[in-house]
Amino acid sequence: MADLAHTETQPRALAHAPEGMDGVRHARRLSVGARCALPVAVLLGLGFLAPLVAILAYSFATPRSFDVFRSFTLANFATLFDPSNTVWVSFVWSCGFALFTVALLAVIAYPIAYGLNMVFGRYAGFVSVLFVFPLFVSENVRLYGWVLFFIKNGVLDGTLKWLGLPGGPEVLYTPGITLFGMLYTYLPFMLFPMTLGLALVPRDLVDAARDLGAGRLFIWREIELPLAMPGILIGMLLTFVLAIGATAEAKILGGQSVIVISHDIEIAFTYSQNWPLGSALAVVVTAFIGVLILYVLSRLDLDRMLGRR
């Protein structure tokens, strides 16, 4: 009887075994998308998350030590938020430079992007890529080129004197030339998203509004600007994030006449050898930029901007 019962139950077990094993294999098996994304996830984890974790850990380490993951203190943040600490002056300068850069580039880049779309139409994105070509040259090389242009007895000053005119103005090593360098450096980062944003405006809609008697200002205010706003905001956000961490412009063109926040972080990690303080400052700046990015992205309709609907 026992053998008979075992014989009857065995086919049932064999019948259910493949289904159960397939379920386990299916549960353990990664999808095709997950397997394709795994190398990218590992790369981001090693190249992006790991440094952030290290910086965050150092920010809670004992000041002027390398006791990372072995100590926990809030002394570094207390030092930063001390009213007598002047590091916030550098932060205000960086935010001011970034805001002025965004505002001025928005005014400068919009007519260029509009002209690209009007003249080149659907090829405007390709033509705007031409503005990215200077990025293939080192930023320091390009900025030192401007130093040679503006320096005393340089290109501008020497040319004016050769023509019998007064020499060029003394513009180097001032906050103004620092702002000029940032405008020059970050123009492509504002222009390219703005061009793409204006390319999303349907010309048929503009023509229909014009046929119905709408004026040029009304069309720009009610149709073109709202529809192009996602690209404009992306350009402004990208430019602000890059500009707030700018260092080379203040060093090379500005001659450190103004100390920006990225320079304070560099000083903490190099000359001062106070990695915990530099890490705490980097964490505060990163948190500020992260909150700003999340807020702006929450206000954007990325699906419409990417043409998904």
The other form holds:
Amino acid sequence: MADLAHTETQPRALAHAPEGMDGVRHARRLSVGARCALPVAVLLGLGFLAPLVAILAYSFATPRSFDVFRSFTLANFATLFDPSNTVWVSFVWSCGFALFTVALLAVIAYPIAYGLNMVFGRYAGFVSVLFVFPLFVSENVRLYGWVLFFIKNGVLDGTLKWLGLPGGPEVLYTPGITLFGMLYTYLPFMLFPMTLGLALVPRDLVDAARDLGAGRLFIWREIELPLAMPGILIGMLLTFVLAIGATAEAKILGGQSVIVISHDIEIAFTYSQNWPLGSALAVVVTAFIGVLILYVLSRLDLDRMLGRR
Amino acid sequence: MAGRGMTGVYGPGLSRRSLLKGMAAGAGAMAAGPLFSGSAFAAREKELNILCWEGYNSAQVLDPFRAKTGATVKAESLTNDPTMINRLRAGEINTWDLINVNNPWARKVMLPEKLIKPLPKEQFEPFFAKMLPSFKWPYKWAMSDDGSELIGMVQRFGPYSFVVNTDKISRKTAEDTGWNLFNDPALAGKYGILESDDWNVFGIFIVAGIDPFKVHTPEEMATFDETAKRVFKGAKLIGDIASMNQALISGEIDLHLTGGTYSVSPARADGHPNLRAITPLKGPLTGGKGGISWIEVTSTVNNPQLSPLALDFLKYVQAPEVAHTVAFAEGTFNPVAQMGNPDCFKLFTKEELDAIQWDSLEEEMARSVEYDIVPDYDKALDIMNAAKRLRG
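Instead of the form predicted alone shown above, give the structure for the form predicted together with its partner chain, please.
The complete assembly is shown below, putting the previous chain first.
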């Protein structure tokens, strides 16, 4: 029996072998669509990688030279970490601005996101458009608009004086107005992931909790917030990454009352003509943000976030 | 350039080194991507690429040339010389046909480094005869160091020291006091600084009473450091030309460094003649002068496949009508050397002459030394950037 069984299974196995190998070969071979897309994929891949590789390579080049791929030195990083170098001041300002932007936007955007989901009803779409619409106008133009609003004898100051009041506060060209500009610019980037997060909270759960006697605060703390947290965290992460690289607000509204880190990188690439130093600075900032993102993402449950569980 | 990059990647004898070199070339090609409309190896009779200060890239200047030649003309404007020159150094010599930068760079840097090539003298010398008297042949900044080669053509120029609102500080006070205005504690918080860092290095040196265009002693650098920290700390804002003019008009600031006809002319043309570029009567510069001036020189890039249109364009902008257009192209308004030609001069209206301060232009140029290279610029700039960070 055992022999019989063996002889029976043998031909089947043999019959399967070529098919199996064919399957493997088939799996290795790309589909027609994938093959057609390959040139574009390679181009996109190179387009993504080339600047990053160039920046990384430049960060190890001789300072104030263009000897990329021809020289290797850690001098640029040594300059950055030299205790006498004050570039950390810019870094601290950027981090501070980014943290405050995230914290304040979380508080500002939450009620709006809640409103979009639960309160505004059929007007929610219209309200969303109001928040999206400014994104169609260049950021610089919008920021210059705010300058005209706040400037001496501008819209605010001029109107108040016209009304016989003492005039507007002197807020332009300060770190405070820079923060205001960042809150204004990045609000949609916090708002929409947060809205999406809140949309994932099942109404049934909230209703059930209420039926069981839970108070508003309890429902918010125990149900809404934890379930909306993935969206909130994505919003925070996105806002933080964008805000730490922000430069226009500090330049246009802030009048460079403080120098932010991305501006330092820009100076290195322009007036200083020290591409290697600028690249090293860019690498350090990118690494910092990269590690931070990886850490946060490692703490997030992507499956739950995408509603797969 | 893209083609060469690909050879590096796929060619025989592939090594890590050649791969990396190929990738570098590829990255460079991608950075300059928009400029490569056709094959890099095709004949370039019908294309011209210009790297310039703003104005030459405007449609008013370029469109008639495009229509006349049927060529694809691309121009990129940048607002500082070192960046433009480093673009050539970084390998874009094969991309550009013309480069337009301030006076010293052509003869002192770009020609010795073979980034530009001389112009045919016999074709261009006659143009100098029709320029303003100070630009007569052989004009220093258009010639090589030994005077044997013509290395560029001149057009826009102007004095560039600082700008005041004459309603707040009179022209006379500003000219008499000069750069010491920025040492006056009473004016702290009432001035701005134009974000033009190479010029600000000059400005801070002069505020410190030091000639910028020489090698500096450690003591002079220490004074520069102290001055930079104080001047930047006292500035109400740092910003671009539009921000400076806006802040002057609104009354946020009374004066700003660095600036001149180039930066204030748009505001003057816009109905604010009280804003005025000032050239101090005296200062620490050579000959006791207190101002600095600039003269743009446009040169042909040492491109192995230089477009024949490069020379045509240089001739085209010498024509009276085009020179006038260049003077009043979008962005900033400036005097041009071609105003020495009566046919060109008569095209300027009274308002235009007033915008570029024609009334005092000659005396202001005479009170200025010409823009030059600071030997220890890198060090000074680092000090200045550190001073900027201490504003917050």
